[in-house]
Amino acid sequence: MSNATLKKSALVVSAHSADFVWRAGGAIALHHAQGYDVHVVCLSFGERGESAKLWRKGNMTEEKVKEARRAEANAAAEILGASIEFFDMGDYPLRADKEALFRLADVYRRVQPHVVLTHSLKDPYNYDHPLATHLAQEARIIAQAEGYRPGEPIVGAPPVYCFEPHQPEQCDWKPDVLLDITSVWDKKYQAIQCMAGQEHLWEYYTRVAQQRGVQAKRNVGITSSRDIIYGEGYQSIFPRVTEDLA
């Protein structure tokens, strides 16, 4: 079997050009480094509601915030090993038609992920997310439809985990999957470090990485030799099929 026939492919579906990095950096980075092509969609730069420290510098558009924010995004991507592309959706709100949900579909079709990442299916403080999931979700039904595009390669089923929103608690998010990023930690906050804009976030999205990382030690035993410092939660939404429990 060839080197390309057992390629590996994961897609990432962010609401905003820094919700990838925030929530997912470490999974896209640890990906990249097992020998995944990882791709990542942004449905907006978030430039309305997530951009306000580049707002307050005065003299602003909408358009140079999004080319600052599509830089950004791009900076950080590169150094997490993932391709990136941008469907300028706007957001606050972010809305979707038939013509946006096709689009995606087709990424779908043309990336064949294996696994797909994006965000909770509720989050009462940012409505453009679980809007991201259920778009996510949608397009994977639609191109996994034989009559859709009659003669592509259709997709498969792809496990779907939906990443850490900013407060779990609030949205009926709960992880059953704890992933160990301590071995690509240092990539995740170089790219965190990309997000300008968001500065006030970098410590706090430290601290979630740590505490999941207690958390990963502690769901492996606390005499493991494992040494487990960061991590990143996810909530699974389909069941896992397999032949051994361990």
Contents of the next structure:
Number of protein chains: 6
Amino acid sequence: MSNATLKKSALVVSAHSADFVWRAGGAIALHHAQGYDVHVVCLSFGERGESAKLWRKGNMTEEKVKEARRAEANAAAEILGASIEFFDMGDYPLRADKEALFRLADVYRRVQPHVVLTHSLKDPYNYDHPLATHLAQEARIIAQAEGYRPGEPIVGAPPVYCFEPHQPEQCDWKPDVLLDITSVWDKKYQAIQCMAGQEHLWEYYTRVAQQRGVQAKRNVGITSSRDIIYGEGYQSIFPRVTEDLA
Amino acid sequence: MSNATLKKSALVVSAHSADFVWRAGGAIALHHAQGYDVHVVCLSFGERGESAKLWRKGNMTEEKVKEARRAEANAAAEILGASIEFFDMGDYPLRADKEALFRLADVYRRVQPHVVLTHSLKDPYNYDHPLATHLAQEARIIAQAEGYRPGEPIVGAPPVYCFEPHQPEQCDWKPDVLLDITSVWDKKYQAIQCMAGQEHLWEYYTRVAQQRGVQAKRNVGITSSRDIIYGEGYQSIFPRVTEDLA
Amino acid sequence: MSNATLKKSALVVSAHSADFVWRAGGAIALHHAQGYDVHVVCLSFGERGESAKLWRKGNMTEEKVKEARRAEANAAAEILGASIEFFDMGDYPLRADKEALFRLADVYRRVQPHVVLTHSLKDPYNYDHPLATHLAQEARIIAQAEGYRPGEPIVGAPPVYCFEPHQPEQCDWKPDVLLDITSVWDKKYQAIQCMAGQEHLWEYYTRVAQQRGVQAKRNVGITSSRDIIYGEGYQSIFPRVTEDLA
Amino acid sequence: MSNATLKKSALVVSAHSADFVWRAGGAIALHHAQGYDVHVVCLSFGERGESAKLWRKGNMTEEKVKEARRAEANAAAEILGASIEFFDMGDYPLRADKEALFRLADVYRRVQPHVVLTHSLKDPYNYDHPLATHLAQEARIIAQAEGYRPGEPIVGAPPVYCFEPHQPEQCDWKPDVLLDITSVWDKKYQAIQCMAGQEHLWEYYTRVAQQRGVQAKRNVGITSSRDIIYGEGYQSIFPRVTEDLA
Amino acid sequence: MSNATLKKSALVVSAHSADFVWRAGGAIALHHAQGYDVHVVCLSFGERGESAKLWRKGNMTEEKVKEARRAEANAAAEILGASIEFFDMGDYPLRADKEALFRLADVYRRVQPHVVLTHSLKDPYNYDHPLATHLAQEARIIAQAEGYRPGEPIVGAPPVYCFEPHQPEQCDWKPDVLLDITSVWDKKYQAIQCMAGQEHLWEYYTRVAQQRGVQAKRNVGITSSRDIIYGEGYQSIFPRVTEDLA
Amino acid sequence: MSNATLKKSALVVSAHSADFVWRAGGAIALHHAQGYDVHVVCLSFGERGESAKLWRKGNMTEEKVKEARRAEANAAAEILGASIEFFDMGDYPLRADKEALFRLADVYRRVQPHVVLTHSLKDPYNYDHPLATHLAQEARIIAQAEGYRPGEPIVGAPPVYCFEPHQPEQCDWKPDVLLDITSVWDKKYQAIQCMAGQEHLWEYYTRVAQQRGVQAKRNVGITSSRDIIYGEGYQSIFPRVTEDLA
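Since we've got the form predicted alone here, give me the form predicted together with a further copy of the same chain too.
Below is the whole assembly, all chains and molecules, this chain first.
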């Protein structure tokens, strides 16, 4: 990146207001700890599709559900050290028109991210997730174009990583990066606990982190002194450019 | 890696005696420049399958071809800054028994590589290439086992990268790493010129390097100040373990 | 399924009004014979794209074609033992807005299917087919959400099967289930004969059934006493949950 | 094709106004030389996304950029021997409604192409490209339907080829046809030089042609007397029907 | 299967002597509980590659390691309710000649399995595993041939399932069957505890079972009354022949 | 090909002595009719794995089975217009050492084929088939090498086509060429009838030919006057080099 003197930044595009916690909470806390400005965009609150516990309480409205979800997401973002905004595009189904696309492209222009995290390319259990991925990808491309809002500074070519879906093999998702999140696991688990409406997932994603931790250790080699307990898996979309292969 | 105080090392497993030059010459020179010990194993000389020009001279024997190829490879390795050894296993077809496998495992134990470079997993034009890949992979696994020559120090889990085959798409090879070799291109091209018997490939692999260079630049982003002219593509087999995604 | 005392049901989502006959007629008749309520939704009549013979008669209008197609489909559904409804969304191209999606989700809620049959995920010969598949998949997801029409009973997680496209390999379709339809073949062939406008396909789909029958027999093993003559192939989208692997 | 007495024709569907030059200029010139009528449809001018150099001049408007791009494309088409038309649908993002689809279907009906060239099925760097591919594919299907504008002559089943994207492996693009464009390379390079705004790509696509040329030669066999220097790669979507396999 | 009156049987082919426990212990115990005769073949003891803890004790020989591993495997098999035999073919590398192939084919003939469980088709971390898979597959084919030991009863076409490798996505392994092993989890965990030399894996495979349990529940649907806590994933190689899709 | 004045030739590599009939009989007869010399190599007689009916006669020996199979294959080859030879390498399992590889390479050198036909790259039902494919591929590569039997004329780069396996989708086989064999179907069906021991396959492969015929017609387009009734599908391994895309 050319702006070596600027602070580094990361952008997370989350279909629903809890996805960024389960799937990228470790990466957010870790990069925050490394000095990145991390910004989260929640395209919807997941008010219809991912708030079953709230709806079962009875006497609910979509507005009430959204408020509860917004509060949870705000609390989690604060713990992880990220700023957050909500596009409130609706879920089940999430649909994006050109305005939504440009709105997200404008976030790219403003944030100038050094790395982008979003959903997997496929998910037969959840059609909102890949829609978010494609919106994040296309907005990035538009933000790179000189001809979009000419005169504004364009964005570079930040790597895009797909975070782990709920049932990875069914989504044709295969991690090529394992992120060591051991040092920030306490933050991630705190953030997870903000998601009161989805308590059944707390242990599930704890175990995901433990499994990816063991795998990371195995991929580093047992002779390594590095102690990895918790991990997050990521699949990259673009090749990485480097000068050191080890 | 645990031995942070030790010098870093790299291992290159090449089916024939010229492959390491075309496909990984940049990586070798670059890592040598960064202080790595780079060691090349040539499983064969490519005496049958990749020495057409020599055979056409007439009055040739397999021994004469092998000597010519050995001399070329030695010269290239010296320019690139690598040590080299020859297993002389024969080519077209290359075949590996258990002894060859253990011999290569012993090289792993001796070299203790921090990174391994070898061929693609498939190649319909060249059956020796994937055989070399699988031998390199299996020898790595054996060298990791406590029960192989118990008491010897085992190896860690160095990343393995597949270098670029001659017709990448036909080999289902897809680079996920683009290595910037601009700073060492002169060394690579000098080494390439040692391959007198395959002059028709000099320009081909120069263009490969230029194309991968342009692609690397595109993947870094046009706002980057980084000037990349020459590149090499690599496909990784294992996930990368990291703490920074940008 | 929780409602073990209820009658079982199946839902078939067909892009055009004849697809359910060629592709799933055996499954419909078989499950009807097993006591299922089978319901077919035809998204369009195939009035533009799959009614060449009718158009060639001359003096045709889209309305006349639709009526002819509706009559054929009704007759076929009756023979197979299924109820049927027509969304009349238009074909070539089929397009679905949110209302169509919710309409289909409401069918899921009403039918509460134990199994869903629809098209393949890809088809380079027919863009309406995969659109139907994705609509069927997304409507199923919406019907599962507590927040969609809160208070209504949601649906479970019925398996979804892709039925066989016209040129299976070109559609990346690979059957993992072979359904023995020998016992209901006469019904299926009767239903096929309702499709007067596509007589050229009668023998084609008879042979498809014979080939899948032979393959089913081969996959059961030649020592089996089971006599399979006609089959239908299906590709499942979700993993099957079971307690017996044999 | 049934109309053996008619002149043969080809249709090229290009997302932006320069794509047909870089990616299919050789095929266009070659088929023109063989007597084909070649027609190019540019869905957009690439005014936003592929005109960086023009925008950097300053004092630009979208209209001015489009005019410059139109002029370049017209000049290139003339050199290559193709007719050309512009749909002016906008780029970054390109979006197609039903009217655009029917407009392109009408081009198919008018041109009656014996072969169709368009973009790859995927491209993570450029979302307009696969959109063009899918539009070209769906319009072809609609133009084949008797029920679309009944009474008009429908089109046959011309083969569709995907031309080479900028970073082929990242687009899951794999050529199964290598076109020998040696005899028309001078035309293609002349046409390339019309693209004044993208001079950085001239050498890139020259090298692409050289690499595909070497690969074509390798796939013909070194014993062949055929001298291939420049090539273009294509991936076919449909199987080829033939009576001779050699 | 034709021999409906005979007891059902299952065959498990395990590369090393502990694999069947981690990967298929639930399936073994479950089918044993359902009345199957389950037979396990361990091709090697994993004496070199999977006994690190034993080797680190010092004063070890390959024979001592094998005895320890045999004792563990026997104990585990007894808990799970399976018979077991050891081919002692050596590991790291496992290699199979024709005699080994025929020996395993003879086991098929003797056991006449209704279902076969073995490793995944690929595993970049362990070359012995896919070798075992291919041996199991080829032996099954030979045991089906009338011309192999003519006169002996041949085997049918039992389904073959690949059990879960250590890092599933890296092995291109995708489960299409989720087996509910909740009712036998206590047996599996007891068997796991026999593997004293690999205590670091106990919790890893407990979590694997919990994750697959949650996924199984999700795939059954939250409206189901079925309570699934532990699961095992399997990938089938052949299509399933059935008469009921639900 | 350089030897334009020479007669064209084709090489068929068949794992068992009947495969070339079911899978490539049409191509053989068609190319013979076009003036090619077609040569078939049967690696084995299929005496163990594909002669069930003979073995069930009782009083059989491997030698008797082989003689019966040889007679059938000779008769079929004569009808199709091909020369044939038998390597008698054994089946179930087929295994190839270096001598077999060189023997086949020598056939390539002698035949100098313009096209090669062999099995699919995968087949979970038959491990001999892909072994034959890989042997055919590697022998072709060796026959191309100047250093193999230096001084002999090497072979060019004939295209290699995989013919259709018994259950195509399960073998990951996807045809990209459909061969119109209508004009020689009577020859193929005559040859099929020579396979007295596998009468159950006669109709199966008749229907395969009819299905591929319909698909070929669909891929040519319904406006074509060409009347295709029978077809064979082929998957090519290498890209095709051409000057005409239509």
